[in-house]
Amino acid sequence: MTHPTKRIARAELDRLFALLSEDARVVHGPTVRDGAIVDAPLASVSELPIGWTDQQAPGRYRLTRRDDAAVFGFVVGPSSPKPLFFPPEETLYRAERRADGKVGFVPVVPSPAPKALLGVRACDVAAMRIQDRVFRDREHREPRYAARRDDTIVVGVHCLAPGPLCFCASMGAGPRVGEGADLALAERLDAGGHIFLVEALTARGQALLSRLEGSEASDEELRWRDEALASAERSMGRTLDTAELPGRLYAALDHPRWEEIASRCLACGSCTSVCPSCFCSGSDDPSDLEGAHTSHTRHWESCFTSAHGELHGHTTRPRTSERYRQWATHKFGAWVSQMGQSGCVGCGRCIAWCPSGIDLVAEVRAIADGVSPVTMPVAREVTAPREESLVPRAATVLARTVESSDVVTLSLRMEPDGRRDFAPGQFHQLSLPGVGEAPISISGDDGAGVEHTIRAVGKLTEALCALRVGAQLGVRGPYGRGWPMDELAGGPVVVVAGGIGLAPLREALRRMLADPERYPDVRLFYGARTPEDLLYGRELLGWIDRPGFDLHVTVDRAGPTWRGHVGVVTRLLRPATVPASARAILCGPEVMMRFTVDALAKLGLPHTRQWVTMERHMKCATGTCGRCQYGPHFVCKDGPVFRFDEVSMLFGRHGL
C-alpha cells in the first residue's frame, strides 16, 4: 500500500516537533543522559541525539560519536515507550475499612496530558501493539491504559542501519515501521544534503504532513528508502527461524541447556525490565498504622523472582533455569497462542543489558534447532472488549457458616443491587482492604446471596473466614471460564472432588440435580482427609434420594465409628461405577486430578471428555498480570475450567 510521503529538509523537523507540541501537548523522544540514550520528555529537537551513535554486543552497550550529524543514527537505548503507558508503579484504588466492617473504595483515575512521540523505532512500534493488545484491545479493556494511549501521536523512524543485536526482521517487527504510527520517517544523509521522507499512515498523520512545508517524495527517493529497508534487514546483526518455533520449545522442555544457561543466569530480572514488551505486576496494599486507609498499587515485577510464582506460600519455580525457561517459552511460545503472534519484537535489549552477556537468540537456536514441534492451540477468539478498573465493589456478609475446623462458606449480597449472575465454575477477586486480594471459587448461589467456600491457608483467606454476618468485603467479577453444561448434558455426568476441590463443582451439581431431564445420571466421587473435613454434609445428605444420582465418599484416615470407605477417590473408580460412555468433571488437588484422569481414561474416557479446574497463580483475573501464565494460556481468562487435552502437555509437569 502506498502512503502520502513528503520529501522535507532537516530545519523542518523543528516545525514538525512545533506541531507536535500544539495544544500543550508533551513531546517524549531519544536523548542523550548518564551516558545512553534514553526516552524522555523534550524542550526542543536540539536536545535529539544527533551526530550520537551506540555500539552494542552481549553485556555491552557504549556511545560514540558520530562523523555526521545524524539525528536517529542509533538503534535503540534501554528505555522504551512502555513506562509512559503502563508505568512501573501505579495507585489502582484507594480504600478504608470502618470500624463498623463496612468498606470503601474509591478508584485513581489518571489525568494523563496529551503526548507526542517522536523517534520510535519500528521495533517499539510493534511492542507497543503488543502492549495494546494486552491492555486495550482484548476482553478486558484497561480504562488507565486506555487513556494514556489513545490521545498519543506517535512518529516512528524507520530503521535504515540495524546493529549487532537486531533481530527484528525474524520477528515481523521492522525495519520498516509498521501500524501504530502515525507518521514514519526516513533520514537520508547524502551528496544531495541531510533531508526526511515522511510517510504519513494514518488520517491524523496526513493532516500533520499537510501542514509542512515540503514537496512530494521523488520515485527515485522512494527507490531508495525502499531499497534501504531491504538492505537493513539483509544486515541484521542477528536472524531466529520461527518457522513452528513455538512448538519446537515447548517440545524441548526437558532440554539440558536451560541448566547451562541457569548457571550463568542471574535470575536479576535486568532482561524482562528493559523490555519493551514484558507486562507482568505485582501489587501491594500498604495501608495506614491503624489499617483503616489503603491504597492497591500495581507495580512492575519479573518472572525471574521468586514472588512471582508463589502459590500457597510456596514458589513453582525455585530454580533459574525453570524461570529462564518461563520467560523464554513464554515470550517465543505462548504468546503466539495468546495473542496471535510473538512477544519479542527483536530489540536486542535484553542482550545488551544482561550483565552475564547471555545471548537470547543463540540460546533458543541451541534449545529449539532440530527439535520436532508439538501441536500447540491456535489463539482464541478475542470477545468484545469491556472495561475492566480493577476496581472491586462492595459486598455485604449475609449469612457465615462453618463447614470444619478450617473452613467457612460465606454468603455474599453484592452492593448495590445484590447481582448474583455467575456461571457454575466461575471465580470473584474477593479482598480486604490493607490485607490484600485473591481469586475465591463461587460455590452456589442460596438464594439471597453469592455463596464462597474459603479455606483458611493464610493472611487474607484467614481474615475472611473471621468475618461476621454484616461485615462488608471488597468483591470483583465474576471472571473466568466455567464447568461446560451444555457438554455435560443427556448423558452420565462423573463429578471427582478432592478436599475443598468440591465447592467450585457444588453449583454445577445443584443445577445438574434439579434437571434431570438434562441429566438423568449424576455420579459424585468424593474423597477428603477426614470425615470432619467433608464439605457440605447435611445437603449432600439430601441428594442421597434425588433420582439418577449416586454419591461415592471416601477419606484419607479415619476413627473406628467411620463405616464408609478409607483410601484415596481414585479406588471407588471401578467399571461397574463409571459409564464409558460418561463426561468427567475434577477439582482437587493436582496430583489428585493428575491419577484421576489417568484412572478415567483406563475406564474409556478419553481426555477431550475430561474437564478440570487449574486455580492456580491466578492475581489480576484478566490476564495482564502475567502471574497464571501456564503454558499457551492464562488460567483466570482461558480458565479456569480446561478440557484436559487442552493443558495434558504440562498438567503435573514441575516449575510451570
Contents of the next structure:
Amino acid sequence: MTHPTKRIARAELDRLFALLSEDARVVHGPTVRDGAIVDAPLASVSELPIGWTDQQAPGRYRLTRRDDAAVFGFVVGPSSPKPLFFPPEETLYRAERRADGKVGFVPVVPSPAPKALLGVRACDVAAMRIQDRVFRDREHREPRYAARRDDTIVVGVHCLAPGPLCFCASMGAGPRVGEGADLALAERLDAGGHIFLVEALTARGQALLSRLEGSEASDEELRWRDEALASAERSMGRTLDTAELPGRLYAALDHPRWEEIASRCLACGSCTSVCPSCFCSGSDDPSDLEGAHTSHTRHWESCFTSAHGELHGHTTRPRTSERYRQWATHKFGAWVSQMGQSGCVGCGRCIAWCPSGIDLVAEVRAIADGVSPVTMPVAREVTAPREESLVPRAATVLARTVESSDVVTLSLRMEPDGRRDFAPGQFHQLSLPGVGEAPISISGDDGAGVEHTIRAVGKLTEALCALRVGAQLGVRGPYGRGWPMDELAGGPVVVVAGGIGLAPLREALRRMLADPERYPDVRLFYGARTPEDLLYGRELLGWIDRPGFDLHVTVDRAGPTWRGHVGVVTRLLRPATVPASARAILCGPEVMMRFTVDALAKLGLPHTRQWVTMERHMKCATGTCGRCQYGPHFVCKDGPVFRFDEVSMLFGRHGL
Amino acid sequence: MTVEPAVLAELPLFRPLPLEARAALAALASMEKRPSGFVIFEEGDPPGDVFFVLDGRITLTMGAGAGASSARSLAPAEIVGWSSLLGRPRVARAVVSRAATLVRIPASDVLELCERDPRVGYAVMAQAFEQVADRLVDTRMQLLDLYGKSG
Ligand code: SF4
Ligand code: FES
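To test you: the structure above is the form predicted alone. What is the structure of the form predicted in complex with its partner chain?
Okay, now the whole complex, with that chain kicking things off.
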C-alpha cells in the first residue's frame, strides 16, 4: 500500500518540530549525552545527533563523527521509548489501614503532558506495539500506561543503513517503519542535496503532512527509498531463522549450551534493561513508620534476579543458566504464546550492552538450529476487562474458622456491594497495606461471603490468619481460569487433593454435589500429612451419605486411634476406585500431582482428561508483570488450572 | 473356614501359580474374620504365618506407647507379614482398623512350595518383592512431605 508521501527540504524539519510542539506537546528524540545517543526531551532540531554515528559490536558501543551532516545517521542507542510509558518505578496506589481496622485504597494515575516522539526506529516502533499489547490493547488496560501513551504522536525513521548488530528484518520489525507510527521519514543525503521523504501512515500523520512545505515525492524518489530499504534488509548485521523458533527452543530446554553461556553471563540484567520490549516487573509496599500509610509501587524486574522466580521464599530459577534460558525462551518463544507475537524486535541492544559481549542471536542459533520443534500452546485471551484491576477494593471479614493449627478460613464480604461472583478454582489477590499482597485461592461461597482458606507460612499470611471478624483487608480479582466444570459434567469425576490443596477444590465439589444430575458420580481422594491437617472435616462427613459420592481419605502418619487409611494418596487410586472413563481434577504440591498424574495415567486416564493447578507467585494477576510465567504460560491468566497436556512438557522440571 | 483355590487366584502373590499348586496351598490356608481392634501380630514377634486382606482394613504401626505411629494401611489383596517369608521377626504391629476378612497361610508352606519348584518360587518371590518395593516407594513419598507446607 502506498501512503501519501512528500519530499521536504532538510530545513523543513524545523517546521515539523514546531508542529509537533503545538499544544504544549513535549517532543522527545535522540540526542548526544555522555558519549551515547539517548532519548530526551528536545527544544529544537539542533539537539538531534547531527553528524554523529555509532559503532557497535558485542559488548561495545562508541560514537564517532560522520563526514556529513546526516540527522539520523546512526542506529539505536541504549535508550528506547519504553521508559516514557512504562517508567522504571512508579506508584500504583496509596493505601491506608486505620486504627479501627478499616482500609482504603486510592489509585495513582498520572496526567502527563502529551508527547511526540521524533526519530523512532522501526524496531522501536515495533517494540512500542508490543508494549501496547501487554499494557493497553488486551483484555486488561493499565490506566497509567494508557495515560502516558494514548495521545502520543510517533514520527519514525526508516533504517537505510542497519548496524552490525541489527536483525530487525528477521523479526519482521524493520527496517521499514510500520504500524504504530504516524509519520515515517527517509533521509536522503547525496549529490542532489539533503532531503526527507515524509510518509503519512495515519490520519493524524496526514494532517501533519499537509502542513509541511514540500512537493509530492516523485516516482524516482519513492523507488530510491524502496530500493534502499530492500538493500538494508539484505545487509542486516545478523539473521535469525524464526520459523517455529518457539517450539525449537522449548525442545532444547536441556541443551548443554545454557550451562556454557552461564559461565560467561554475569546475570547483571543489562540485556533486559536495555530491551525495548521487556515488561516484567515486581512490586513493593513501602510504608511509613507506623505502617498506617503506604504506597504500592511497581518497578522493572529482570529475569536475571532471584526475586523474579520467587515462590514461598525460594527461587524457582536459582541458576544463571536457568535465568538465561528464561530470558531467551521467553523473548523468542513464550512471548508468542502469551501475546501472539515474538518479544524480540531485533534491535541488537542486548548484544551491544552486554558487558560480556554475549550474542543472543548466536546463542539462540547454536541452541535451536536444526532442532525439531515441540508444539506450543496458542495465545489465549481472558475475558473480564477491568479498567483498574491493579488497585484493591476493601473487604470485611464476616467469619473466621480455624481449620487446623496453622490454617484459617476467612469469609469475606466484598465492599461495597457484597458481590460473590467467581468460578471454582479462581483466586483473589489479598493484601494488607504495608504488609504485602499474595494470591489466595477461593475456597467457597458460604452464602454470605467469599471464603479463603489460608495457611500461615509467612509475614502476610500470618497477618491474614490473625484478622478478626470486622477487620478489613484489600482484595483484587477474581482472576484466572478455574476448573472445567462443563467438561466434568456427565461422567465420573475423580477429585484428588493433597493437604491445603482441597481448598481450591471445595467449591467445585460443593457445586457438583448440589447437582447430581449433571455430576452423577464424584469421587474425592484426599491425602494429608496427619489427621489433624485434614481440612473441612465436618463438611466432608456431611457429604459421605450423598448418593453418587465416594470419599477416600488417607494420611501419611497417624496415631494409633486413627482408623482410616495410612499412606500416600496415590495408593487409593486403583481400578476398583477409579473408572477408566473418569475425568480428574488435581490440586496439591507439584510433587504430589506428578505422582498422581502418573498413577491416573496407568489407570487409563489420558493427560487430556486430567487438570492440575499450578502455583507461582502472582504479582499483577493480569498478565502484565511476568512474575507467574511457567514456560509459555502465565499462571495468573492461562491458569492456575491447566489441562495436564498443556503443561506436561514443563511439569516437574527444575528451573522454569 | 476353608479357602477355595479361586480365592487365591485373586491374590497377586499366587496368581502365577499353576492350578495344582494353588489347590495345594488353599488346602493349607484358612480364612478368618476379625473385628476392628484385633491385633494380628506385634512388632518384634517371631516369624509366623502370612496373611492377605480380602476385605476390611489392616493398619501397620510402629513404635510403642505414646510414640506409636501408623505407617501404612493395607488394601485388599496386599500381603501382611512379608518378613516371615524371609524368616525375619515382624517389623511392625498389624492391627485390624476396619472389620476384616483375612486369609492365613503358614509361611513355611509357601516357602516349601517355592523350593519344590523354583519357577513357581521365582514368580511368588518376584510378586512379594514388587509389593515390598511399592511400600518402599510409598514410604519415601511420605518422607517427602508430599502435601507440603506450601499450598
Ligand atoms: S546476557 Fe549479558 S547483559 Fe544479560 S545478564 Fe548476562 S552478562 Fe548481563
Ligand atoms: S503476569 Fe503478573 S502475575 Fe501473571
